[in-house]
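Taking the form predicted alone, here's one chain by itself in structure tokens.
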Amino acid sequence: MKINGFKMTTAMAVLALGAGTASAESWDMPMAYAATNFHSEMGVVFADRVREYTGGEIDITVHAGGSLFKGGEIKRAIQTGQAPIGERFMSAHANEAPLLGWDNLPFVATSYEDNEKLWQAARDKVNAQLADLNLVALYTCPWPGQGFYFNKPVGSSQDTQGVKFRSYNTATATFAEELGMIPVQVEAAELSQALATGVAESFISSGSTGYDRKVWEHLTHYYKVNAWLPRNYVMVNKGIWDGLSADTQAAVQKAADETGADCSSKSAELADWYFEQLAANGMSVEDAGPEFLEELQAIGAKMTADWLATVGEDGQAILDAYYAD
């Protein structure tokens, strides 16, 4: 018999059938982002109601922060089970399956109601991806609009030449180089130490990464773009989740259903609050110029075109269905 992938000999099973413990399992769960960020206390909710809703069936332990394995590693862990279930940003997987850039489209879904919309209309296509990488995505989050920092102040492209910036995906590598910048990858748990060091000057990141890592403390502007609104999922080793029961399953996904709304909710709460933070910490907040928005603008345009040909069938399917209504 096995417990938590442990062999038990028969007198140790009597003893923890007799103790009640013999189907419960624990799972650890790793997050890449800081435990008092959004998305990670979001994590706890979950774990709390898939431990209420399975009657402890199921005990997750969040490790938030990279603290357990490193964002980049985080799915890796989990396809090959050290890690039954963890999250991470959905476009980070963007190299290895593009499809899963869906979110990255720069200009196409800049508001909450469009991305979740977006979403609907890629969710079958992502599911079938994520299954062929033995995964299971269980809930999703978006975070609020991605806007520009600098340690300047910046009105166009002119600006921005040779400036290190710090990506996270293809498509903000994609932007960097459009604009003259020199991308690198830099998780979220080591940006504050990127930007002390001088290895980045510059990001493209919601007002929660600023407010999280304290960039007032290295930069001075932040401009309001809302280009995109990424989402982070939240995964599970797809052969863990075939072998639970169906109640089983359905209790998770109860819960991760009821987080994933909470959660979205919970950033669109604080999206403005997280602008009002960062002025308040001395930061310049507002809206890119005219000529540096149309510059972006362009730039997405010509991203989402690469996007297409790149996916090609799939791809256009999501934005057919995204544009039907």
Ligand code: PCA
Given for the second form:
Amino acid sequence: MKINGFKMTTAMAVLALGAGTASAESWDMPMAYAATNFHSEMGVVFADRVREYTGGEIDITVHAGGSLFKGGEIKRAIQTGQAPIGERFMSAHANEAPLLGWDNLPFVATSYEDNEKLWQAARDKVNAQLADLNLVALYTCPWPGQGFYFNKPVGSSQDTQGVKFRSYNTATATFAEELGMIPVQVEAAELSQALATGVAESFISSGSTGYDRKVWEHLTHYYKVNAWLPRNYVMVNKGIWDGLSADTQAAVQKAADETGADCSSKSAELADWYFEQLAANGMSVEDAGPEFLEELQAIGAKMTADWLATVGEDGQAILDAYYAD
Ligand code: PCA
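The form predicted alone done, now the form predicted in complex with ligand PCA:
So here's everything in the complex, that chain up top.
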């Protein structure tokens, strides 16, 4: 029912565009993460700005937490025009388009500043890749640094053998396998349940997702590895985007640029606060020990080499531009 109503809306929007009229369009915007997460809150800010800057021409309704489409279905829904716009984790799409794993390279860009530098180096190539997928990225926003959650102290890969690990993309599954763990891909929206039922007993993520999912109810240790700062992106169907007038595109892009900048600042501002919340709820929050860190770095170097081998020239150009700066 919901989907039907919503298909109608998109079809009507396309008709309106075809007729060249400036009638208001209603856009449903599926987002993958918790409604109270800063990415989702910023999605609502973006929708408000779009409404304001387009003079009400585009009216976006945010559906957070995978409620309209599950995280894993959002990109496809937008590509096919089932939803005009939506948000998802970019490196989740690296299995289909390996270049989109640019922000999932361990220990390459571990601060917000470096992550922004890497994004600037990657941006044109990412956009070209997305155009091939019938998508246009409006803004991207980093999660805080990624570290490991466990239900016991871990000092090295000796402690991780056979541990069931929740992955969020192919790269994290590889990482886990290198540590002797058994990966299973689970959406953030279903993470609490996976931990409660024992489907997973560890994962890599930011303090943000650990906080959203109250993982202290199941796990005890967080190691602040800060391996990478992966990005979410708000994407729009390219056909629908190309059908907008230049003025409307400019208004939406202004909203997107402002929201992308605000979202990045919010992420940086919250990063330590999340750690405090994990600790306040009884988790041990500490840096990874030297032995574990050394192992993670060795695996990371291998993963970056593998990514370069798979992506080829474009990947090398991104890293060259990043390191040249
Ligand atoms: N949280 C998301 C992606 C990265 C992050 O910090 C998740 O765990 O699914």
